[in-house]
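Listed next as structure tokens is one chain, alone, in the form predicted alone.
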Amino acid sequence: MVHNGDALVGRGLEDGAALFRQWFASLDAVARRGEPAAYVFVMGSVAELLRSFDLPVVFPEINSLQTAVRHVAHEYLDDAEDYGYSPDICAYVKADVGLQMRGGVHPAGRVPKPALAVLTNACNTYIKWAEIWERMYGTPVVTIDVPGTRRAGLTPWPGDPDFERDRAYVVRQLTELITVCERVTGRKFDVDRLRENLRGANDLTASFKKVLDLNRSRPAPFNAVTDGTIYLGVANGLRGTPEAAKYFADLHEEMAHKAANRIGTLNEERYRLAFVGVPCYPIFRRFNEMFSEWGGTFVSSTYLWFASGGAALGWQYELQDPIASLAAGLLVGVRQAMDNMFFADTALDQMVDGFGLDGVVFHSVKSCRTVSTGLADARRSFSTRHDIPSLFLESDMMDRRVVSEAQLKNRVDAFFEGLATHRAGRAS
């Protein structure tokens, strides 16, 4: 088929910004209905599974991350700590809290309340998160117990025994799930219907991973943080659906077209940049403008990575058997997001010379120890390895409260003194 080229770009915002609005749109009509829904994390969230039982899933983590771009997180955390919980836990939780105290209601409409809870164990905050809605609501919890990585750069795969041995602990718990989500829908289980929505997780992934890699390209045809993130919202929040497949093959041929066409997301791109951790959602789009300003470009991102449910892999469930390859997806998906927290410096060794770096930009939250702890070390580790420079803010991914936009211009007006000083004393 042949499209025109002006028609392709941009295309992937808006479809992407439509899918999100009929997203929410269809969770605000379950809500009304006082139907069930799934409450689910990005690292990890089987909505393959929970769809084979039609079961809406809900990202709390999304819903929250919308209050702090909408602006009105604040209102949402106030009401949270005038309840009584802390200023120091995660501000994603403290958001969700003041949402369920508001009977659901949202920016973009009202969420379902939860049938059913499904975590890993990938963050340390989603077991305590679910003891939340089951002391308010009775929620029935189910955690996947997702066996880690025992040491950077030992990721076993399918065939290795020690996988294997843990893929079995997987199916197992999984096959736990089955029963309860059958108990909650009064359905059974389909295997049919999962392998089904395995196929469009498929064909998600492989595109999602050809998007990643164009970015190779100079100059990169999209911005990893703003842009990225809303692929990201549809990646999780419609994965193994068919409109999720064909957006992310549009997409994908959109950004193929902008590629060979050198078509960026700057009219100059002057300094390509790795971004590690969480954004700044409470000034997101003034956060990017202070890189972009300068010429400076995220071409890619360890928030891409961690928070895709293994979309970034490009990894293929095999279809034969279902439920031991959504094992073995969620083994490979919830390691990889692990890694790409713990272990970023492994992810940015493989950013440097694929995606052609300029600098890196660590970014510290006060909301979310789990990414941000170790990041300090993560950035000196990197500096010992690569002549490469870098860049550590700190602000929060949630409350503006302890945003500085000041301070951070400051330090990253600074920084890209310092990127051309660098550069110029490389040529000469």
Given for the second form:
Amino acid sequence: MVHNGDALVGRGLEDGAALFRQWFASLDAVARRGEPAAYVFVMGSVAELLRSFDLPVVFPEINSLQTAVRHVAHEYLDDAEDYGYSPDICAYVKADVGLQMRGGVHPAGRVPKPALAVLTNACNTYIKWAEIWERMYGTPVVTIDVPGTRRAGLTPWPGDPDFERDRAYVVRQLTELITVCERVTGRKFDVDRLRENLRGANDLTASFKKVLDLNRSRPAPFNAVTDGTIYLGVANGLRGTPEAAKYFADLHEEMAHKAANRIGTLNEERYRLAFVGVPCYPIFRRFNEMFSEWGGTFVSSTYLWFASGGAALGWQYELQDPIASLAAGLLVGVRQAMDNMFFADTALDQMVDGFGLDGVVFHSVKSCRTVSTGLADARRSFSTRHDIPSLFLESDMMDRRVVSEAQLKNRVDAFFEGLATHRAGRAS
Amino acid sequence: MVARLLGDWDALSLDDLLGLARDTVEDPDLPTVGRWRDQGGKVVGHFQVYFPEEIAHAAGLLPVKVRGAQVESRQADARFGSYLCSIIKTSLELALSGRLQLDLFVSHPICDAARNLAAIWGRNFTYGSRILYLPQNPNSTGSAAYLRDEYQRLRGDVEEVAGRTITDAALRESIAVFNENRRLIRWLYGIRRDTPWLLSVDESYALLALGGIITREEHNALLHRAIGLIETRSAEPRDLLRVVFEGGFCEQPPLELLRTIASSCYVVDDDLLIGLRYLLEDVPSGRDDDPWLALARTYLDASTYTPVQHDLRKPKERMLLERIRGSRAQAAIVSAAKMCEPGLDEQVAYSRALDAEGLSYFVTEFEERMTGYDHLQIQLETFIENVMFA
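Show the form predicted together with the partner chain, please, because up to now only the form predicted alone has appeared in this conversation.
Next comes the full complex, this chain leading.
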């Protein structure tokens, strides 16, 4: 298909949705055939390695958020709470428990059972979550322990002795994971398959970073929360595949075209906003409308950084030594993800000028303490350094019982009134 | 000479000694830490659960267990959202209010909330704030070497604060002090297990918790004295249910809650402040041992369990069953701090495992700032009656 001019506009959303449907359809087929699949998470999926064993990858986080977007999350949450899980734990976990109790039946298709679970320590709930499959199915669980930043601002890179010590630890764990994969699949490890997948990931991440950078344009060509979530779905679900690489190359072409021709995601962009946290999936579209109705556009989002599996950095694997390079990529990518959550104020410092921020929206959610615990303090810290208004909201990413649309709207409306006053004050 | 932070306690009776322990442990102003600082000492605060305190001790610093307190979080509340456990907030409150003054803060990412603490601490205080990444994959053959390197990294931070280097010989001496401490704590728990009428869970807890806020040398001396008095205590066995209390690995229940439980049953084992007795065996401290590697290996290979560590060798429900059988308990209190995600997750697995074994259990939640216990007492007594007279 040839795309020119305005025909490009909107292609990324259409193609992304189509790829997403195809991916779920493929998982549905795997489930129906009773074939093995690997359960992984967005922050450090090692999909490149698992795909080299032809293991389909399932992202429980994506399955769960899909139930919220499709307004059926409460059915799954109820099942898990009836089973004994507390209302006060991560609702992603509970939606997955509900899914497993229903034999994998999901609104987007059937989800296969886990033949293997691979997780990093980027989120402690990953570890608790995998223990559930371990107990439920006897699933082999491999934790890839990826040490992160030990103190603010200290981020060693390849070649630094501290980094190399961490890399040796991760290489050892990846080698041990390969042994488990060989046992689970009955296949021998093929390093050339891994190289091929790493090359695909390189192409994806190079384009992904360019796409994110293009949103510095005025007006912003895409919405970092709504459109960004679709990009994240492809970047995670199809990481390492030629389809994902092509998708992001095409997306870059589209966004470059929009930027060059000043085609914004909003007709009239009045306020450029950063989003910090996890989206409000139970009212996903409506949440964004509360801002877009005022001319507010999310031009950047820490979610796009920490939930993209390191893709936001544009990290490029060196293909000569794939395992060592995969280890380095994991260390850098997972560290960046964790830093964007725990040191969100520092992440925002990097966004302020480049993205021309008018305001920042901190969205704290009950379900995710990893992301939310430090947000109020990050906001306090950010406000001491920048004369940029910010809004602190609390709701949830899954549980509609914790989402009060009317209260949110009141707060958002007041925020925009404050933004207008602030702008007028600066102009005078 | 042992630095006395508790004052003159040598001649105290057991009741007075226990009273002193209770008052000190419940005092949110942390007077013992203040006395250490008044003497010119420096302090490393470490958040729950486990921390290799020997390293701080070997540098001449006082390692202090940061475990929250029963205080109103006036300043800390503004730095957190709504849906959090209490210990996260009150720990920061202790520091923001000036009650807890540190020279270095270290936390380990035990849970999603706690892993944010180091960053928050770093934004609010000028002294160092560090994250110690204890291995989350203890089953990897690379974990011991990795952890030894982590301890070396921590050594650098500690030495910087102390202004002196930590020699291997100094670390071995510190390990010996802590080995002795763990032996005494095991002895204390042995009394609870074998003669629970001599020592209740709240008394034992007060003695244990002192270890986190005084020097280990003083704690050892005090435990020696206390154990001697406890073993000669005049008390008669009662016909009470023997239970294990589970759920105190991080946030601590109020002493009053433990007293309430102790009035109805014998708590013959628990996981309260489990980090203080996380290592189950002596850490090798001989001249030929690499003390850094020995600390790392003991943590990995000779340690107990908590909901915040995943180790294929230690499935937590199996470990709980072993704790119950090892202490000859008849039932379990499966508790969790409010909003404690790992604890609440584990309640489900524990309940299923106990059901499968036909063991009775009582599920409850607590909060460090709770004040009413009547309802809990009624529920617990009903549970006990059901177990004992079923």
